[in-house]
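One chain comes next, on its own, written as structure tokens: the form predicted alone.
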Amino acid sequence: MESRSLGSIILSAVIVGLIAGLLVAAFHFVLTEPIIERSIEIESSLRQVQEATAETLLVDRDAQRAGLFLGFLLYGLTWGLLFSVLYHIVQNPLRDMSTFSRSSTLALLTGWSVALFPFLKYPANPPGVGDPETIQYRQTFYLAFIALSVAITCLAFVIQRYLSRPHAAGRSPWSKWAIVLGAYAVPAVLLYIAFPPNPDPVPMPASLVEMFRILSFAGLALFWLAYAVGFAWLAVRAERPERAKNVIFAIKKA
């Protein structure tokens, strides 16, 4: 099996990223927008003297709704480009895996380490939650958490690949997976405990905030699941012409 060129990988990754981004934007437009509307109403009622705080709505809701789709399209485009480079780098070391397994597994692990696991520690909040004075503090810990989450995932993946080599054939599959899961779970739990929580108060009803966070997490999960399946499907399709060429060449040579 020959390696795919970076150009073909980028094309597949970007197409799938844009489609997944559009899908998640539609998901949030239908399900999350009512939650945002309600939180804005509560926020407005809590801020009875906007002029005193100099906090006004700089962007109207129609522009924000349009920005929802644009934002997720950019999200899909960005991760499509980043993931294509990652896939191009690791496709040769993982050539013993099937194309679908390699593509989907790598995408799901990426989504978990950069989006889903960090969300569990620092979940999204609806409008009206978050002190502007702590934004740099929060962003610093959030980005550091993502970096360490990626490092832990890479470590566990490297250990899994090491244990899959012939020299580890004496170990049972259960013991191998126990080692891999332990190598991930222990540092992941320590990371989760060690990092400080979000310092900002949440002046919104708990049920509203909980529903917003559930839908936000579901949107991230939907994006990365759609991305993993879509990219893997395109990767398998891209292999078929190459396989056909190899078969024709083998027949002619015979």
Contents of the next structure:
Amino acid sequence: MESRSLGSIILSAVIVGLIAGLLVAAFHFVLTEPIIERSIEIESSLRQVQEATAETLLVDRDAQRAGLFLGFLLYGLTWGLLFSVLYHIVQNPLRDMSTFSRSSTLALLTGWSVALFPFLKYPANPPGVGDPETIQYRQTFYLAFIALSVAITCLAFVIQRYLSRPHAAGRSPWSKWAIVLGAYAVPAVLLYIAFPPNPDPVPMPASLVEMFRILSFAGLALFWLAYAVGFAWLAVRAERPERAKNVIFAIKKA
Amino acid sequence: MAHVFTPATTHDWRIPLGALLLGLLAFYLLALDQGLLLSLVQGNVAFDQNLVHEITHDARHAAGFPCH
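Form predicted alone done; form predicted in complex with its partner chain now:
In what comes next, the whole complex appears, and the chain from above leads the way.
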């Protein structure tokens, strides 16, 4: 198999990322925006009682709703670019995997590591939750959690690759997967326990927060599923013209 | 065989580095900025206005990034 050029990988990863981002923005626009509106209403009524200050908003709600799309396009751009670099680096070491399983597995593992697992530790909150005083503290731990989450996935992945080499052929598949799962689960649980929880109080109604979190998690899962399928599909397609060219070349030679 | 560095191989690290930096910038804008970036042109008022944060506000909440 010939490795794909980085330009081709970046192009397809970014396109798929932007499309998946738009898809999730539309999902949130329809389902999550009403909850965001409701939270903002509750938040402003609470604030009026507490401070009685009318806040003039530079960015009004219409702009913020449009910003939802901008934000998820940035989300797609971010992971399109960062994932394409990862894929570029590992495509040769992983050339024994099929294109589809390599690209989809990597994308799903990335989504789990950078979005879904961090969500379980630090679940999303609707507007009205979040103390501006603690934003730096929360951002620091959130980023550190993502970084370590990626690191332990890499570790388990490397162990899995190591065990699938010929020298480990004597081991049963069960014992191999048990080792890999253990090598992931133990540090993952430690990471989950060791990190401090979100320090902010949650003054919003519990049912509203719960609904917001379900939709937020669903949005992230939707993004990474769409991204993995789209990227894998383009990756498989990208090899076809190459193969067709080789066939033509072989025919001409003969 | 020794590898000879040709212009083609020097480009090899520039493109991934560029993609990495651009990706981190997009992530910063979406998830982290609290006025720092625009303070370069706006001065201290950028921290109060927090325009990047306000525009990406809904996506920050929905994607689970820390927000106030």
